[in-house]
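One chain comes next, on its own, written out as structure tokens in the form predicted alone.
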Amino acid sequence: MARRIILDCDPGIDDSVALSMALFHRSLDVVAITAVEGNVPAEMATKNVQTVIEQLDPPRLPRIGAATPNDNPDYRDACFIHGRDGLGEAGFVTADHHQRHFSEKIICDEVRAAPGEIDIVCLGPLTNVARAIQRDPHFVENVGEIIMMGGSFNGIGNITQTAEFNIYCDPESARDVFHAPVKKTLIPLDITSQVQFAMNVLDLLPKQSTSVGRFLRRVIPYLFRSYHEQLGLEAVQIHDAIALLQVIEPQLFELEAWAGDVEVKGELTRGMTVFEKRRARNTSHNLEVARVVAASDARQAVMRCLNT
């Protein structure tokens, strides 16, 4: 039986790759895709979810949740990496959807309708899941598992010296989710950044004759340009695709139980993920953290998923 999931995302080119993997993978049943403010502002995130689905035209259309702005005064988008439109400035035209439901409502509705059967894969900030927890007092007992791309186990960030982007976008929501009594798996930055893709990945994408191939060939080249111009790197990291891969091919990862928290006040450390690493501390663990990834196998697995 296919694993039923909600994809909570902020497209974003790397989110778009993950969606291209998930929507056609026979082991997954994507019941909803909910937009969250992160790589791009809320309205653009909602539009980009619609755009990706329209461009990919999957065999089954998931429900769509609309993003709303988060409450973080320090929020900043990542359009400098993903383009002004978040999708590599490819110029997609998207139909305007007038009837919208907020993402946290979609999440609560789907989880309530199938207790214990729905897992949530969070590829962006944790705003929507935190709001779902606040909205529905039975949410934590009804949701299956929450898989999160975010944080940094080694304390080195990518948006500040100490904070990973997704957590930094909304640290308060991240802390609420970290503390929630529900099964959680974290795929941190130091794992996803180990899986790098060189320019030859463009030759390995699905053919132009497929919807996935047409779409990705329009957006991924921009990622290489921005990594080169903004970060001085020749290879790219497709973080969200690696986080999704933990759901599809978990044998590629080694997980460890840890006690994790999120700093919400520090002047230099706001958004930092903090783990209890001191010896002889009898601290209860609140999440599983990916600590090892088979990088070469993971890279091949991403391409295999895209070409199925």
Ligand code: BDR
Contents of the next structure:
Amino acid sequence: MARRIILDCDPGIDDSVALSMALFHRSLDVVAITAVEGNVPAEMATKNVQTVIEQLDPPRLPRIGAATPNDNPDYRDACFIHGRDGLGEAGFVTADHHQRHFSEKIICDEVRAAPGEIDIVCLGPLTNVARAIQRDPHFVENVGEIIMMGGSFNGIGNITQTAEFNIYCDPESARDVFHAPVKKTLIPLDITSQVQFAMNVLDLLPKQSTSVGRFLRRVIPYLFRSYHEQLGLEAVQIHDAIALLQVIEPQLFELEAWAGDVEVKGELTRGMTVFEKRRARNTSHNLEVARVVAASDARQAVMRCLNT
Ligand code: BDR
Ligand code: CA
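The block above covers the form predicted alone; next, return the form predicted in complex with the ligand.
Following is the full complex, with the preceding chain placed first.
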């Protein structure tokens, strides 16, 4: 039976690659795609979810949840990586979306309707999940697993010296989710960034005659440009696609149980993920963390998923 998931995301080019993998994968049943403010502001995130679904035209249509702004005064977008529209400035035209339910409502509804059956894959800031926890007192007992792309185990960030982007966007929400008594798996930056994709990935995409091939050829080239211009790199990292692989091909990762938390105060460390690494501590572990990835196999698995 296909695993039932909600994809909570902030598209974003790498989010879009993950959606392209998930929406056609036979082992997944994507019941909803919920937008969250992150790579792009809330309204644009919702619009981009709609755009990606329209462009991909998957066999089953998931519900869509609308993002609302987060409450973090330090929030900033990541358009410098993903383009002004979050989708590589490809000029997609999307019909105005009708009145939509907010993401946290969709998440609560779906989880309540199928207790224990729905996993949530978080590819953006943890705002929606934290709000779902707050909104529904039974959420933590009803939700399956929460799989998150975010944080950094080695303490090196990508948006600040110490913070990874998703956690930095809304550290308070991330902290609430880290503390929640549910099964959680974290795929941190130091794992996702080990899987690099060189320019030849463009030749390995599905044919232009497929919706996935057409769509990705319009968005991925921008990522090479921004990685080159902003980061001085010739290869790109597709973080969210790697995090999704943990759900599709978990054997590619080695997980360890850790006690993890989120710094919400520090001048230089706000949004940093902090792990209890001292010896002989009795802190109980609150999440599984991916510590090893078979990078070359993961790269091939991404291409395989896109080409199915
Ligand atoms: C994360 O930040 C975003 O820019 C990406 O979409 C990914 O989810 C990587 O730090
Ligand atoms: Ca993302």
